[in-house]
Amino acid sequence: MRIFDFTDAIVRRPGASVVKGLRAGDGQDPSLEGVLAEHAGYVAALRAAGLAVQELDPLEQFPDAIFVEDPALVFGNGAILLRPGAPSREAEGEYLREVLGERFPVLLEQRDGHADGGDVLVMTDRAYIGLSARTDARGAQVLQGLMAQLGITAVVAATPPEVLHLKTASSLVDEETVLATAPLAASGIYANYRVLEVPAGDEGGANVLRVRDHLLVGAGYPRLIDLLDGYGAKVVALPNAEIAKIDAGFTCMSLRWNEKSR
């Protein structure tokens, strides 16, 4: 069983407040209609890849709540509630507690430090926890211990200062291959893997999502799409220009796991 052979996913539908979501710069707000359409396309792509998708109701008080992977991590044998590094998001995990408690045999909780799920990249033999503005050293250490309880070896890694999340600048292509921006590729974090460097100018598309035999990629990055063709997956180009205005990536918009891995 491959690590991206997911059977199930949880997503949260965007609320109207999503247009005021956090972002690294001072760019314009996305359009609500655009975000809704792109999110619906994303959910449809997960289902087309063969996943059973549970859609949660919007949380208007949390504009970034559609990014369900930041306040939680899920694996076949358990889930972890996190403490996101942005103060406005710290309480989001409470709104995932019930559904995760119903779906997973073990529910662990981070109680110290801060960590975002967007800073965690799971590979075949280990997981990487990237230090960032949203994941601090204490949070990474605590998360490392929680993942160990689920049988997952995690390595804490420093990321270049311009990286928002580890998975903003890198993502899984297959079990031996990582896609990474030039600074992250040069950092040596992924020395044990084949590293594909994102073409210059396409850095915004570095977050791709491998789901079984499909690879979800931003439609606005044709050179990246060409690069990723031929790695054992059907490349699916999805519009994401509006959601990208609030620093969204494909990995952060769902929690994914394989029920059979229990």
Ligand code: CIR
The other form holds:
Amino acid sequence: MRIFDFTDAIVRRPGASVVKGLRAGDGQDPSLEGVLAEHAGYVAALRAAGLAVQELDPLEQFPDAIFVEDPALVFGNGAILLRPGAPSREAEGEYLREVLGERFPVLLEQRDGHADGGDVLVMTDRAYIGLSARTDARGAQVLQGLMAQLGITAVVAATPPEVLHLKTASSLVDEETVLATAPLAASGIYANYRVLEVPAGDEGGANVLRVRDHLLVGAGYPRLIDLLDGYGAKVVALPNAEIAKIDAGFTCMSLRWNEKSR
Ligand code: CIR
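Given the form predicted alone above, what does the protein look like in the form predicted in complex with the named molecule?
So here's everything in the complex, that chain up top.
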């Protein structure tokens, strides 16, 4: 079983407040219709890749709640509720507690420091926890301990200063291959893997999502789409221009796991 051979996923449908989601600059709000359409396309792509997808109801009081992989992480044998680093997101995990408690045999909880799931890249022999404006040193250390309880070795790495999360700038292509922006590729943290460097100008597309034999990539990055052809997956180009206005990535919009790995 490969690490991206997921069977199940949880997503959260956007509410009207999604257009007020956090963003790095002072860019314009996305259109609600656009976000809803792109999110629906994403969920359809997960299903087309073979996953059983559970859709949670919108949480209007949390504009960023569609990004379910920031307040939680899931693995075949257990889930972890995190403390996201943005104050407006810190309580989001409470609204995942019930569903994760139902669906996982073990539910661990971070009680100190801050960490976002977007800063955690899981590879075959280890996971990386990126330090960022959202994940602090204490949060990374606590998360390392929680992941160890689930049998996962995690190493702490630096995230380039201008990116939101480690996975904004790097993501899994296959078990041997990482896609990374030039600064992360040059940092040497992925020396154990084949590193594909994101073509200059396509940095906004560095967050791709491998799900079984499909690889979800932003439709606006044709050079990246070409580069990713040939890694054992059908490259699926998904429109994400509206949702990108609130710094969305494909990995952060679902929690994915393999039910049979228990
Ligand atoms: C935020 O700033 O928290 C959201 N607007 C976007 C989160 C995207 N999550 C991710 O890259 N892991």
